[in-house]
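Encoded as structure tokens, the following chain is the form predicted alone, with no partner shown.
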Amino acid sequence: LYIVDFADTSIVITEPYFTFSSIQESMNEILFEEYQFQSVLRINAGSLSAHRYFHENNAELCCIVVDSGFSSTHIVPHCRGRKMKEGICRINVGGKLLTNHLKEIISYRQLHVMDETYVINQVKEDVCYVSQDFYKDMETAQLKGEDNTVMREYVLPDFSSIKKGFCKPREEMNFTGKYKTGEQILRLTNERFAVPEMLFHPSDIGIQEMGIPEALVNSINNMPEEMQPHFYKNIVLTGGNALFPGYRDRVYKEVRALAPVEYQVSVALPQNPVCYPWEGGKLLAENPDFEEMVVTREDYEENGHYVCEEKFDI
């Protein structure tokens, strides 16, 4: 077991943008007097991102960072390593949204799963993607029996025998009708791609909010024009969302179509989106500037909150 000494250990710890000044207060408070941490540096995740995306690319001043995780989306501009908030964007879709709307459609149309969100979370991750014409995937997925190449059969977790569900090979699937094992099965068509389509659509729900492509487009034009082009050409895609197949083509294919055509659009899918914020912290820890960053506790001690507000780019 790994002991972690708090009085002789640095924190690097994340919070979302724009948090309310009681909230950080009391998140100095917690770090500082009750764990009794050496030294704390708070900051967002996108600025992590967009440390490391900048130690790989070098040559590069400014980055956009798209962070997509469960909550909510963050359009996050970044240029010489701070963060330019007349550019930053929420969207209030997340994965959790996703996730509550496929449990809704699966209640409404085969079985009642409201109760089940950690098992129709992974029905999520397993079966959806990211349609690249939405309307063409919408006429294959009402065709009856093989030439439906959208349909997948998920076999439901019973917990006993199967610990986790799973998607049927195609060369099991039975197009006819029941079947005679015990498993319990949804069969998804066309919720392989209208859950993921709200990302694009919120205002296909409801949600009268802006897509990704086009809040990504809308925060650029906020910046100085002579900055644009690097933006549209060093788009990150981070956050759980990013791991969805086809996310990236789409949000390069969008921006594209939004883009001024003299502009060059590049997107960049990090290997593992989830943690790249993370990588970012390690490398930002391992800098030689990193004390510079950081507020100690006898700074805090001596100065209080006042110092941190001072220190940190939140």
The other form holds:
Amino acid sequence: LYIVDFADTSIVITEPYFTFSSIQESMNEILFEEYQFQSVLRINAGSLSAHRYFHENNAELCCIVVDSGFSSTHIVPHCRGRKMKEGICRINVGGKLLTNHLKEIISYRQLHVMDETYVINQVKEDVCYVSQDFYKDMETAQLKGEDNTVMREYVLPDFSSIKKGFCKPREEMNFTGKYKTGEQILRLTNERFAVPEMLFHPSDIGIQEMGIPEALVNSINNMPEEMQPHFYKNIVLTGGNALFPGYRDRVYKEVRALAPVEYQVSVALPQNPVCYPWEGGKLLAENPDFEEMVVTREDYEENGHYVCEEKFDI
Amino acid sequence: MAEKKTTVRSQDPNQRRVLDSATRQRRLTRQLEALEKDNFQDDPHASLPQLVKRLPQFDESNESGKRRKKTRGDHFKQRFRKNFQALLEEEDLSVSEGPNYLTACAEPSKFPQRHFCAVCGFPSNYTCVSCGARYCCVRCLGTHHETRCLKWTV
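Having seen the form predicted alone, could you give me the form predicted in complex with the partner chain?
All chains and molecules follow, beginning with the one already shown.
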């Protein structure tokens, strides 16, 4: 069905921000010389998200994209379709760090899971959430028995009868005494919200960097003054970590507290934060300007890496 | 009371080893680096019997694919003998203007750091004298001394 003849196709591929020139050159070589694509567009994922956002909100001039993914979180302001390099801020906290941290604390407190990255990743996605009031949730998590609304029990997979781990619903939880059945259970209280809290306060774990709301405000403050209210009005959250329940409300609350009172703050969370840049890429490929943005194979064979360096704004 | 646990205070102050701040910092850096690792490993559950037998897929275009395959793997290994650290340092030394990977990193937070108990994860108020780990109550201190305090050297 999907047999693609590379020599006739164009490809849009995303790259991280500020990759080294040696990596960019080898990307060019792989795409043009080994796969022999007809034309190539290498672009940052945030630019595709911004394109998609501007497509929906035609009136807006500026937006700021928060892309929180596996390796790290990037905060990138965009104005009139171009990213603003001076405002790019990178927080070295991503899904990888959150899962590794969760593995460590579970291994210390309950069960040795240091090898089970995939299982704990599933636990993180099923059970963790972003709290709106950190200290209040901490107090609730310390209560015993029924009053502790934060605690959840997670049944680990044993790959014979239980193929995939799941969280037990509250009615079946057993607060006193031990379980008779042979299933392995993880009891999670404060880890549920302390782990995603690292996105907002990396200093909790010792990483001396600003969290997402602070870095957002910092990045906007580095922009020219007349654009700042426009950035506050158009904050877009993308990336896998945006799927945590409560993420958008918490970002809004913190940014509202840090932003000047006369500016309006509005945070947008798309339906599918993970595929949002891809949708942007799809729209871009249908755009009439697309032909001017790509580098064709003939171009590359004539001029080499130089033409890619000039055209691609990475 | 079945058994009497030895309390921490019964340790002779002269016998307790105290780490200085440089060692504590080194420990912290070690822990943070461990958090960044990529977990490239074989699936620990790969040896378990497959529950659903998957039919082998016969691919007719296998031969043409093999003919086109060029061994580029070695070529790239020759080019990229430098690892990520070395590339980063090279970037640092280069004199190019404008923002780059290193300047884009977020600055330290303006808010004070919050501390959490190393044992249970709740907010902590106290610090272990020997190694600098945080704890919230005497019970957690006991657990910490039994399991982690100074148990390995950096």
